[in-house]
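Take a look at this single chain in structure tokens; it is the form predicted alone.
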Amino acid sequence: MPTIQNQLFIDGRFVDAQDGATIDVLNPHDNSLITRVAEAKAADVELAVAAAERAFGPWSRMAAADRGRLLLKLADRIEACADELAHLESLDTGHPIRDARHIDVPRTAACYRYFGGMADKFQGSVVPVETGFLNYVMRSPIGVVGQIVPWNFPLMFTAWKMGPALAAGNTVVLKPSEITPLSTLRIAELMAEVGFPPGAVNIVVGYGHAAGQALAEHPRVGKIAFTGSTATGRRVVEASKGNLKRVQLELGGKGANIVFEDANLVAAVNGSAWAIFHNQGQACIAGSRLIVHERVADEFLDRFVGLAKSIRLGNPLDPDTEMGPLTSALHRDRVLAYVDVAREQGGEVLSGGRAPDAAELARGCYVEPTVVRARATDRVAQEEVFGPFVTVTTFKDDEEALAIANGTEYGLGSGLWTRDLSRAHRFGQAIRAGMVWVNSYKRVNPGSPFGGVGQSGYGREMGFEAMHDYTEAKSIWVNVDAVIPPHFKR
């Protein structure tokens, strides 16, 4: 068994919640109890913010290269503990262990390594102004930042949030999901081991309406970065307005995944399955709307449905498992309820749509890979299901394909499959989304900005854009040798 921490991490120490409250953390494979973690409330958030405030001065004044070295040491330590972290993530979230080992942990280490290298390379600028003046713009850290991460990719999203914030010189109070907090607490322990100073990072596990609300409202938190549902994102904005703190939102999605008549169907089928069924479809960027040209729809669906039916469900700790459980029973029930919604609106369930029959999976939160033929305006094609549930809609021409792709309130991830380079560029520019993948899907890199438009939020994770989002521009004017005549005469 991996190391399991179950306390809050405040001011460099693991501590119980002030009122002793705890939260049960369950294994989604069989709903057994893994552990009970301390439950943070407003008083605990206050302690964490105070610790981050005390740490901010020394941390922000530390040489950027030294901050970077700590992030690089953390990346090394994550890689050294890769098997343990993968096991913990799989146990807590239901990610298949093969994905946790080969995707989650490497991407986490890569993110900390990228921002460790970025820390002393993020520069200001000099503006060419009128003769006699020097005007330079420096980037200053915001101060204490609050961060709230969801339950679907806790290990990776924790890195996406903390990496740039810490590299830029901020201190952090982070609230992981109460459903999947274990890998985040282990990362806090590794941070202490490699030498992060007390208070630079504080982890408060708790419910959104208590710990999350307290963090978003806190008058001494300068920024709140939130990843989660659009509905909750609106509440975060409302809570943040007391001190007009900066807000960054990475919210829901309803990814359009377009298959044109000239697509390589083998690649499109495999890539589209990855787009929706990886992590049981629990991804904001999931390609949850398949939009297929009518000329190739029958052949594509024959192959795609066959692949979906072949996916092996099972215990996520089994290396042969290709799809694990959804992360909670409540969410499983929500996803299955959308099958009824689809049927009520005339949709056709082509495969899946139920919990598996296998006895060994009966106690868990499993849902079969589900493919539903639906109209573009149906609820299941408009609302984020957030599970292994994909709708299929056909189109006749490029104009119709683009209208369907842009026909939701969301704008996060999208994909298209075509051999036509001109079409690829035209659609890449015309699709209303923060990210477009051509002949691929769900590719991410620490240097590439990640985020959306519309109801998918604003601001960006990763890359130089993230560093800008965690700093303030300060313009400094210096009179070198300009003669300024008096404006007023006596």
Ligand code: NAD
Contents of the next structure:
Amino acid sequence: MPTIQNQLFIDGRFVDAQDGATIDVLNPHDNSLITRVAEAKAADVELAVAAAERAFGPWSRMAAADRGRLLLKLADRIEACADELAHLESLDTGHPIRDARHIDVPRTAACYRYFGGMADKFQGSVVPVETGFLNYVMRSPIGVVGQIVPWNFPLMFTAWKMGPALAAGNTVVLKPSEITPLSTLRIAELMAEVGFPPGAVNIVVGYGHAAGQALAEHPRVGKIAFTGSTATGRRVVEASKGNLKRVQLELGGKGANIVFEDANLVAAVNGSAWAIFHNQGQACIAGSRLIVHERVADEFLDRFVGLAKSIRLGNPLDPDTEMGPLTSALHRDRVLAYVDVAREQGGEVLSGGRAPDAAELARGCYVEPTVVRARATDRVAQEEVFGPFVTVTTFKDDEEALAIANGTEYGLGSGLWTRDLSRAHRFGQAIRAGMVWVNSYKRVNPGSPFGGVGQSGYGREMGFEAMHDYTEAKSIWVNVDAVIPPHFKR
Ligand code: NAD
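Please give the other form, namely the form predicted in complex with this ligand, since only the form predicted alone has been shown so far.
What follows is the whole complex; the chain from before opens it.
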């Protein structure tokens, strides 16, 4: 069994909430209680921010290579605990254990390692200004940063947020989702073990309207980095305005995934299934809108629906399970409600659309892989369902494909399948999105910027862009040997 921490992590110690409140953490496989975790409210957030403030001076002045070394040690420690962390993530979120072990944990370690290596390589510049002056631009940390993450990839998303923030010299107060806090608390424990100083990282588990709101409003938090729904993102922007804190938003998506008539259909079917059904479709970048050329639609759908029907649902801790439960019962009900919405607007359910029959899954949050034929303007093709639910729409020509792809308010991830090189580049550039994958889908790497446009948010995680987003440019002018005549002659 993995180690389960169930207290807040403030100033290097695990502590109860000041008022003793707790939140039930449930196993989505059967809705049984895993543990009760301390629930932070505004007073606990205040303690965490104060601890982060005290830690900021020493942490930001520490040699960048030393901050980097701690992140590298953390990456090694995560790899040493890979089985345990995978088990914990699977138990808490419902990710199939094979995915948690071979995707979430390695990507988490890779992210901390990338930013550990980046810490002493990210540098400022010298500007060739007028004679007699030296002008250099430093990248200074912002200070205390607040970070709020959702429940769909807690292990990875805390790495994406904490890795660059810490490498750049900021201190962190992070609020995990109240639904899936366990892997984040375990990471905090590993950080303490490898030597992160008290206060550099603080974890306040709590509800959005209380702990999240308090963090977003906090006058001494210099930046808030938020990943979650577009509706909550708007509330975060509103809450942040008191001290004009910087805001970075990673919000919802409605990924277009276009299959052209010249695509390798075998690759497109497999890639499109990964695009939507990995993690039960609970991914902001999920390829949730399949847009298929009408000439290949029948053959594509025949194979794709066949594959969807064959996916093995089951207890996420079973190594043979390919799809686990959704992460909460509330969310399962929300996803299933969209099946009715699809039918009401004339959509045709080609597979799934219901909870599975198997008795051993009856108490869990399971939904069958669902494929729905819909029009591009239908609600199910416009609103983020965030489940194993994909709409299929056909198109006649490139112009129509592009109009459908760009026809939502979102702009996060998207994919296209074609053998035509110039079309691949043309669409890569024309699709309104932060990321486009050609003959592939959902590739991420700590070096490559991740984020969206439109209602999918702004700012970028990962890569050099993330380091920019966690630092301020500070311009310093030194008069080396310039003689400046007096401006006001007396
Ligand atoms: P959510 O918006 O309900 O919650 C996200 C986080 O915000 C949680 O920690 C929650 O407690 C907190 N929160 C809620 N209300 C708040 C408030 N008023 N002030 C401050 N914090 C508050 O989202 P969710 O249901 O947890 O996650 C699913 C959503 O996240 C989807 O829309 C998905 O697309 C999006 N998401 C986006 C990305 C991305 O990188 N763009 C990645 C993953 C998920």
